[in-house]
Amino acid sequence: MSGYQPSLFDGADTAGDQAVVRFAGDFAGWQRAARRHLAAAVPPEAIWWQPAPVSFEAESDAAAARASERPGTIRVPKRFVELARAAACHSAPDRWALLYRLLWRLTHGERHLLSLAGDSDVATVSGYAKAVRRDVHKMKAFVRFRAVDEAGYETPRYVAWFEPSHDIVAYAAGFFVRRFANMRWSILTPERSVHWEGEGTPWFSPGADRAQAPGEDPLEMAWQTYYESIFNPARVKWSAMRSEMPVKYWKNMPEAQLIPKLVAGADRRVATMEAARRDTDTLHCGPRPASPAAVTEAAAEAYPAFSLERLAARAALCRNCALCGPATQTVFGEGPVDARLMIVGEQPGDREDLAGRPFVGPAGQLLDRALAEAGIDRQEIYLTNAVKHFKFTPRGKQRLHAKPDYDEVRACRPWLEAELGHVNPATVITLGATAARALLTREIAVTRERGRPIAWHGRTLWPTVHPSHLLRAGETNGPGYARFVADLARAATE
């Protein structure tokens, strides 16, 4: 330590026999300053290691300044790096003079430091790391976005908030980028917001209050009827859920409103769903019309010939598969029948099954607002599914979606043919894998190959996602509804 000065370096005064070292308080300007003195051949225990606040506008420019640097000669292990880079988040004070320690053990000799699992400085910052990306896997779990018009803008700008436990804002960023990489968004939280313009690079400013996100959403409602109607009473573990869905989130997501009723309710539930299961004799379940009148092949062929009426009526007499038997009835395609453009989806749910029409449930209501968005009016589109049945699993009074099987798609094929046939539309949108499936007759990845035109039979197909998906994924509001409104739109017009 003789000859150790610390006005040789920037930020470096004394404080007893030890030099305090002040640094932008974020990992890249700790590991400047790491380097430095380890060039120096600084021991940790010389250094009082003094974080300054983080400027918002170096920060967004981190990336560039890290690139501009001169590689230097220290070596250390890549798994340091990752370790030290979660590890400079957490909240703990003591996380800088302990990566440097770390960094000083692993160059004086201590090369294989991180394989001692029980070294109390590997076991802390390990600790530490472990910490802040479980609150990293909290962030991309449980934020929600809500739409803002913004002025200047035609499209809206995407806001959540978050209250994360540790300084993770900068490191999860690139997530969301990615993530959401065509849409305009903001993340807001107490210490630091995030903000991304669908280009460039992200820019930082200072923390936010709970008052400057927006409220509730108007979609919301369909969201919550959704979780409930998927919410399955005989899993719950109260105790794990509020392990993996912490309490302190709940007030930011809107389908948590819904969880103590739930949990309340569950064992009664549950008891009905163990009587349903003793009960095989039908698998018709919870609350029915009066099935529709029989049709008969007369009272088909009064309908014009080659006319949709009655199509869809010969289709109401459909035995090719099993699934006429539990479904109420025939869900047929709707629309004009001159319509320029046709949307496909997967089969009809179970209000569809109920009110014998397409797209009238949770998702068709989304759809009639991504429609309305993205400019095309249902009335002047003709809807339908790929299978003209309900397919279902009974759970005492529910009937949960259960995923058409190849046989069943093709037994239904002649009937969304037809429809082609009397419609001849010049495009078709297909919503989610199986429709698409159903008319290109093979796999299709349709998250890889959404939005982009497909030549089919003189017409132009346009996969996308299925409303279904978004509301599964709680982007009934967020960048992956915009992207959806997007995709019809372009399929609209192009």
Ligand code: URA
Second form
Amino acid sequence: MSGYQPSLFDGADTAGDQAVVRFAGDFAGWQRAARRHLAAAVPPEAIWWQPAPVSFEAESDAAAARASERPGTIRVPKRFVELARAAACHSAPDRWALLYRLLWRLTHGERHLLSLAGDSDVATVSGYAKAVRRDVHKMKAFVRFRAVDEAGYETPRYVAWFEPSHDIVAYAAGFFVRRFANMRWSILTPERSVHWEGEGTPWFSPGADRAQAPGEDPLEMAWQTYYESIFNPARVKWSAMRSEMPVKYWKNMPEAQLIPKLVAGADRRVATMEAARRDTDTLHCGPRPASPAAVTEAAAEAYPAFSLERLAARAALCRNCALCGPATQTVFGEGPVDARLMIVGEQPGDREDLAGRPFVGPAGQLLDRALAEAGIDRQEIYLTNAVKHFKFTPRGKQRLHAKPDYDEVRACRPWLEAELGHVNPATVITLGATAARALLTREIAVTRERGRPIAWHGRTLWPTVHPSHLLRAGETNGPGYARFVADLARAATE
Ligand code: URA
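Having gone through the form predicted on its own, I am curious about the other one (the form predicted in complex with ligand URA); can you provide its structure?
Everything in the complex follows now, all chains and molecules, and the chain you saw is the first one.
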């Protein structure tokens, strides 16, 4: 302490054997004071750090003040500056002394101090920085702006209320400036508020009262509806949810007001989903059935009580084979439950996988045209596939169709059986070899057997080619296509 003149700096005074250092109570203010005291070789134990309330003009002046300081006088690792900038926002009163102690040690022979994770100063500053970053993360995630008309402007100002745990408003402001650069906005908090005019630099003002923040606006309704639609009851983990989205933020978040209601219904919805999963478990394919009739009978026994919608809901959870993993969703059949004609394809393609509906891609469009020319109304038939998940091989950004193997066809067969049992069509058209094999449980040469009826469990089954075959062969108008139309027409009328 010898030679130290506290009164030279920042209005310092003495408290016992420590010098009271008053400084603008933010990182920039501490930085200026710390530089001067370090340059004067004032040791950490000699200082009592006394932050003054932040002057809001000082925030904007801080950058200018930093620029005017002599650069390069103190060299510290960049990581320290980052840690210190974050830790300075922590609400712990000892943070300023801690930062100066670290600065002192780094510049007095402990240059590698920060790599000593077990050092108590290093552990404390890291903990402070982590807590602050977590608070900033919450602010980024949970700030909800509401539009407020502002006199003299055609566009609204967006105003949000937030209650941080630490003094992070200035620290986090840059994120909001970048993110909402073109809007005029204010974020009000109990300690200080930040404002952006769509250009220039953000400015700060004292803390606000929650009552100063606006209430609801129409955007909230839209946001609530969206949140309700994406809410997945099976994913509700109360403790994780409360720690990720602490209850104190809920009152400012329109969607959070839905949480109690959604969660109250969650148990019931999860129970329904689990019951569906249990039902689905009974559909696991066992060993290959002794005869096709055995499968049909088992399926008929299993499903009579289910509506087609319930079956589709259960199929959505199907895990009978590995195709459910990469596929987007189960593509169940569609059409009237009393359809007289059922058409069975192979498996959904890329477009069907994304849309969740059968035959909506290029093959589906060709089928639609052929159906129309054959005088068949798509709305009156039941359209489905032997396999309900898209099997593909990724190739760059593309997903190339891959033929399902027989085990996958068998794994899916209970669903097809169930659809047949429900719809009970008199006539079934199979498109391509996979669909024919799925039902007949034997391989057939489609090109030889097409256009000829096969008596099958009290129904008539008509095999024909798959429209993708016509697409691949470039036969979308010629004789191949005409024959396909004729096959469809004959099956529908005979
Ligand atoms: N091919 C099929 O077999 N089914 C579809 O749903 C689409 C393409």
